[in-house]
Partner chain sequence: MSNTNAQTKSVVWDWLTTVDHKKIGIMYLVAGAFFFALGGFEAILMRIQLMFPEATFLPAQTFNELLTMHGTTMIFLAAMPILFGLMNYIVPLQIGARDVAFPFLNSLGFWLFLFGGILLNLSWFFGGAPDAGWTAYVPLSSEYSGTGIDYYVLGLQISGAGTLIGGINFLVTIINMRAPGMSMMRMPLFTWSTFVASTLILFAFPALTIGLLLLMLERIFGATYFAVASGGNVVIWQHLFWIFGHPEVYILILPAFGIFSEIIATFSKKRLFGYSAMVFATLLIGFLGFMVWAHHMFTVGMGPIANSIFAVATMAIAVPTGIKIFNWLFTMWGGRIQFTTANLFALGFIPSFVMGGVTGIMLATSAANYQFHDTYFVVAHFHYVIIGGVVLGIFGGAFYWWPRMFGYRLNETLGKIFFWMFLFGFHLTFFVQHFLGLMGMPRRVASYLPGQGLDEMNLISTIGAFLMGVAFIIFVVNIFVSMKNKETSGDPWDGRTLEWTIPSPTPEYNFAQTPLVRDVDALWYEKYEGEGSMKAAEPLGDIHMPNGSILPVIISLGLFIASFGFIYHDDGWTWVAIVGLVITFGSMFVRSIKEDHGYHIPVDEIKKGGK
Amino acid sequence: MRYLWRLLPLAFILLMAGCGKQNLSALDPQGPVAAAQFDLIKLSLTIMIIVIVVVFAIYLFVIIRFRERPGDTHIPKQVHGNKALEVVWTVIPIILLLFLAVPNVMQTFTLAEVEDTEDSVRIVVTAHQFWWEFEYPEYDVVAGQDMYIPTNTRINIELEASDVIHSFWVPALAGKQDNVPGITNEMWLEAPEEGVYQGRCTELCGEGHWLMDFQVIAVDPDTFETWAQNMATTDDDVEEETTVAVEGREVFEQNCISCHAVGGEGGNMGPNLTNFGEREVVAGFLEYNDENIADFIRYPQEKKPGSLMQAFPQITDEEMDALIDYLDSLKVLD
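Structure of this chain only, please, in the form predicted together with its partner chain.
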């Protein structure tokens, strides 16, 4: 009997773990922060399942045992109550809650400790309607949409917002914190394994809220250093591979550069595109292919409702091919 009680929640948790997509689910943690949070979830769920089992058992017993049977008209004894029982079901829940409250308070403080060390990397995450900007002050680098981080390194994150409130969530790595205009929030996370982790905005921020996704890309520390150096130094000496790409660069400079920066040059109204050619997805969620890129440039609001990007339906097919070639060539890692 005792074993059963312990096994029941365990079985349930086993069922839960591994639910959902690996790089997205909070139930399949890929880093220490998410793991600590998942431990708390499991702990609370275990305690709660004990409560549920007790209540349901009494409940089922009562409604079966004391149901009205045909022909039964007796008047039950009018019991007033029982002080001892009241004490029991007041004290036991308090004890159960202490088992949860203490680890929770400890964990709340641990997760709030954001201190820079020699190895840590600091990233300022600014949320915009409806895209993400990642600034690496130690490297003088600004990136858009893809947040590169080194593995096994403590990443200290500052959260800011340029317009409305957003919330930064990478379920597989860490729970969320809000990006609040006028306020800087802090959190940290770590990714032991290389991989691409899905991130998204969890605070209703307007029409494009549901598509405000981003990627956290964990690479080994050496690769990260290369990435950061190249992001910082690719001022405007990107060597285009083809002549078409050179034409594409002209199209870019005529139409895009006032909002999008490549290397050090360009506006900051939209995401930085220095490493656009290495993206896995376009605009945070679309499969990376020529058609999606072209469609998004021509009609961004059709792909991402509420997007503040200007539409460019006037770009000809020829110009578009060149532009996409140019964008494809924007790489910093090889």
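Switch from the form predicted together with its partner chain to the form predicted on its own and give that structure.
Next comes a single chain, given without company.
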């Protein structure tokens, strides 16, 4: 028992492996693509376990059966050059590889078929250092950080990058695929249930790579249509704002609008903020609260190293409060 303490680090690692955000595991598939890939994982794991069990069984048998005993003077019979054994240990691996290769090749071609259907939704996903842009060409909508999709709908995705190589991965919905500058890769996914599915960049793309997170938010089709229509609404169509929101909007126009768009107006160097008030996180990873919003606006490089966003330490507390009130009011869903 005194040696069992050595297993504590392993037990701790196994315990921590179960911790983390919901819907951030390929081992808990939530859609047809992830389910198909998980089946391949299980097939591969089953074959590997069978091989390990058989090899160790043979190994233990040989150790016990041919171990040296007191009085042994002869050398066990040698089987070098045994054609029958050579055929067996050549044919068996070939059969196992076929069991692995055939389903993998079939699923590779199946999952690579990105077909536009009457109900499908196409999204252009552009990766930037270190944030995500989601464009919906059919709806004339551009969103940042949060990718809204309708449930039980095929989502066809075009992957692009504006600077370096990134990699798009939503573990619970589909396997990873690279965003490569100058090349458009394609993939598809589908979410059967409403919920928030965590996404990550899985290609080292700079010092802020580890904070390049995003969310896929699946909603029912009617809610998605409402979201898309409201996202495409211009500022001229928005109802009169409150006094506080107007003050915050003035601060926004003085400092932020050249890089960030709201309601179709503004720049595209940073994430679109039309529905900023509905987000659960700030900059993809910070908890959504006034303090984090203010800190990130004033000192973005301290919160997300390598961020290209300009720092605004000159914004006063009063201006910041008004700006945050304005950002909180930016919602397209009630």
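Positions refer to the first chain, counted from 1. Just so we're on the same page, rigid core means the largest C-alpha set that superposes within 1.5 Å between forms. Remember, it's a predicted structure, so these values are computed and weren't measured experimentally.
*Asks:* Ile63: how big is its Cα shift between these two forms, in Å, with the core superposed?
*Replies:* That residue's C-alpha sits 4.2 Å away in the other form.
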